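A single chain comes next, written as structure tokens; it is the form predicted alone.
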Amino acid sequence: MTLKDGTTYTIIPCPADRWDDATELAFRVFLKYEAKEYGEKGTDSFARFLSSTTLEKLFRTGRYIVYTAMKGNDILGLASLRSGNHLSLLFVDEAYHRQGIASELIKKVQDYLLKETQYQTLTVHSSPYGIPFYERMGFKATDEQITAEDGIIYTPMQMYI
């Protein structure tokens, strides 16, 4: 795949030894796109959800499948799946928005789902910045947006593959 620049990138696995850079990329993105949303309660709780033990090692076992979009050496961006289909975290690095890496990210999600399960569905908990880019990408909500005890806010999505 090709950046405005000319440069290419690929996505891959999430190399095992990149997980705490992947993590950091998706709290710098929440930082500046997000937080002010959530206030500080959910940006806590969005902050002990990456960090947490639990889901580092459901990703080390491969029970969290995290794509990366790498550029050389640098991630650009990241999408998670978890439950199966749920798509759980995805964010691209500010310096390369707008350039189709969320798109192909859940393009790559799509493909492993028809390959390597029989779901049918991607699920989402978006965001409320987020609701317009899943929406281009097919998404329908499925509730109405949700504010959870944690302080995390939310509006239920889904879309068939």
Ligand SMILES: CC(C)(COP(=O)(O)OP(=O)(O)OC[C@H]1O[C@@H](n2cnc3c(N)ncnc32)[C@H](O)[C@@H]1OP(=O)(O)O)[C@@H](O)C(=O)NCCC(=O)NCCS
The other form holds:
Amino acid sequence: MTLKDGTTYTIIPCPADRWDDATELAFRVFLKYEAKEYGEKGTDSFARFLSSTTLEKLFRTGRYIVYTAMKGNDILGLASLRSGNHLSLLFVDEAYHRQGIASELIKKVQDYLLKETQYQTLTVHSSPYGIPFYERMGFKATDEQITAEDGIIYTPMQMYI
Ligand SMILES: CC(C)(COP(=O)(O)OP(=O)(O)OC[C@H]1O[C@@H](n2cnc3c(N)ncnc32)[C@H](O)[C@@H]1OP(=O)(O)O)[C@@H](O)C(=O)NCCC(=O)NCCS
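Show the form predicted in complex with this ligand, please, because up to now only the form predicted alone has appeared in this conversation.
Let's see the whole complex now, leading with the same chain.
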């Protein structure tokens, strides 16, 4: 896959030794694009989710599927799946937005679901910022925007794969 400057990147399962880097990228991008709307409570909840030893254990035992977009050793973005067919994290490094990386990450997740599972849909709880992207990918809202107890604001969406 090619970036605007002609250099290339690949999408691979997150290497075991890059978990900390991948979650660090997710939190960095979250702080820039989502934290303001979520407030302190939502930000703390997200930080707790990302740094939980349970999540890391699920990843290390192959039960939390994570794909990373890699340019050499650099992680440009990541996508992850929980509960089978639910897109959990989708974050792209700010410097690489609008170059098709998230679209390719979604394709990778769809390929995985088609080949390895029986699911026919991919679901997501979109952040307010993510909605135009997901709509462009073909996701449709299945409910109104929700503000959860933990401060996270999201719109449930799904697409057929
Ligand atoms: C949302 C996000 C993952 C998109 O990543 P990306 O790699 O820039 O997305 P793509 O380049 O694949 O975008 C594909 C299309 O989606 C739409 N799109 C993407 N970002 C958009 C934005 N900020 N506003 C409006 N439309 C957008 C566009 O139609 C785009 O095509 P175009 O660039 O040719 O116009 C990225 O902006 C991000 O990390 N945001 C912060 C975290 C976040 O909100 N994640 C979702 C959490 S649920």
